[in-house]
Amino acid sequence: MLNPRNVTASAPGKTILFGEHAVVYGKPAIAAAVDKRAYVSIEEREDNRTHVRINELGISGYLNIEKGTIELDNDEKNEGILKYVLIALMKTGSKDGLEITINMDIPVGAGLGSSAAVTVATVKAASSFKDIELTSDGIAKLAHQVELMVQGSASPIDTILSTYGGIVYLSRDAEEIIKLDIDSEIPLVIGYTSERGNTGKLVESVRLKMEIAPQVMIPLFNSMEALTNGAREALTSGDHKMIGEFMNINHGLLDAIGVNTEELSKMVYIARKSGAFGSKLTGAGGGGSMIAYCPGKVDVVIESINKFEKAFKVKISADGVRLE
């Protein structure tokens, strides 16, 4: 039997518009929260166990918050997002005896910040369930700590966007995060592959290239910095042509550092052929997602990509984490 008390929080996913990978090396990036969300509901159980179910993934299991362990309900060994949930509960001082249900309309492993959205929503739901009031800044910092513990290294940009929403510019060396006021609509299409990239392995592959050939890699990252700063001006002024051109250049540079795939490039070039002003992979690469900037051509681009992969329209989400 479950206690009727229930708290549900949701947080948006994100897409990186410019600067992925370069941000790891102190360069700026621009990213946006999107209107695809993760929903985390928490209610009490009458026993002293904590159970989590992620409906869209068919993953469920028991968490031991006190001991920090996970016991899956089936024979699979992929704990995946459950690790983020467990550590978020530990960080918020939650006690065992909870039933947690997670629903997602963010594709997992597609570079759209699904883990950050779940983490931020869990922190918000768990703290609210305990009647602890955390500031948005406190939620973002706590959620970033969770991602660091699970991944080993992580940019704060995902958890910041899931917390605050909107479009942000992450300045050089992450010294400042600036929320951008963009008046014009940003019509985006996201396409994603069935193949999923491993963020940790891709980041490591780029690091090794930097170690072996810094004389090649450093100029590439300097170019990414210049285009990100140019893209910030183009976004602010609503210069559709330059937004697209900077996306195209960014994709070429990401290809040069070795994180592109044939499947991603196919979608990127089909989008351009179908009328997108610009398109690029987004996130870590190696599979996952691409984005296309498509003023007046959203439906045509979606139709073209859907012939061989999956695509959908996204809007920028002004809302960050919230109670439902």
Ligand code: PMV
Given for the second form:
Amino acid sequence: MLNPRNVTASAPGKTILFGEHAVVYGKPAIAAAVDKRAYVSIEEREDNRTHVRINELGISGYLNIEKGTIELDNDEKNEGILKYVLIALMKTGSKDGLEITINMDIPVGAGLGSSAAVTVATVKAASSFKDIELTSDGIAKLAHQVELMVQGSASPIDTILSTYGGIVYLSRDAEEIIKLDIDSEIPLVIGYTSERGNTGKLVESVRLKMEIAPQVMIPLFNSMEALTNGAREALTSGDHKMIGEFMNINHGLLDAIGVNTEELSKMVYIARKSGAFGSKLTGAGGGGSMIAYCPGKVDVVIESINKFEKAFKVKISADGVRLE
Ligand code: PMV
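Write the structure block of the form predicted in complex with this ligand for the protein whose form predicted on its own appears above.
Starting with the chain above, the whole complex follows.
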């Protein structure tokens, strides 16, 4: 079969609902893919060069897949996400001579896993362009390797959610990935601060606390495990009140391990005051984002947070990576 002239793949971003940081200590977590996606289109070029443009970020440049180098069109901009694209192309055995266009519906730096979504969509688009059909497992594994190569360390949560979509319960060390079967709508609001937490540093700060006071930290992680397991049941049975309650407890425990900030808590409490059933910081913390679970109150929660930070609505995306 001839290569299709233009292949577009898209993959969703994610949000962690329960269990961040605890997953680093082998505890379970629950995360969801959201209806904000990264779109990666690949077509052939006349010449033998490979060019990438990320429309929303105003970043573009030439990649050399063979040599593994990046040459930006505009020197002042950071290579950022282009590194993920380059390594994904290398890992899929792509050859130079491609024009790649990326469109991002996912806000970058809001803890929604934008780099993983771009990586997963690139792996899918590049392999399909070569008429190679990878399984979902294959895509998730390859994309995780790309994240590891670019970042040094990365949990597989982001790439798993971008690949599979839906709401996923990740068991101990992400050994088992269980898609939760949930009927009801999960109306979520994401609020984010301009300040971005550094995941590596935050994980390290928690590790230091664990070293100094394991007798205090271990029970906190055990509680996170228990609430994540409780939340799994509450989500499956559609128990709004308990979903919210577990989020609130999780926020308190994340505060206890030292990854909360004043700005995050301000949004968390405003959301509750505006009618959210529950709210918590999400992801690494130290800045970044919070989520609020707000059936029937989405608009008012967004309006309240938007008075001082940025907030938007997300829906859970059942679809993971897909060809467009
Ligand atoms: O902030 P994010 O979306 O990168 O999430 C980090 C989640 C942690 O549990 C803190 C770290 C990890 O690798 O799982």
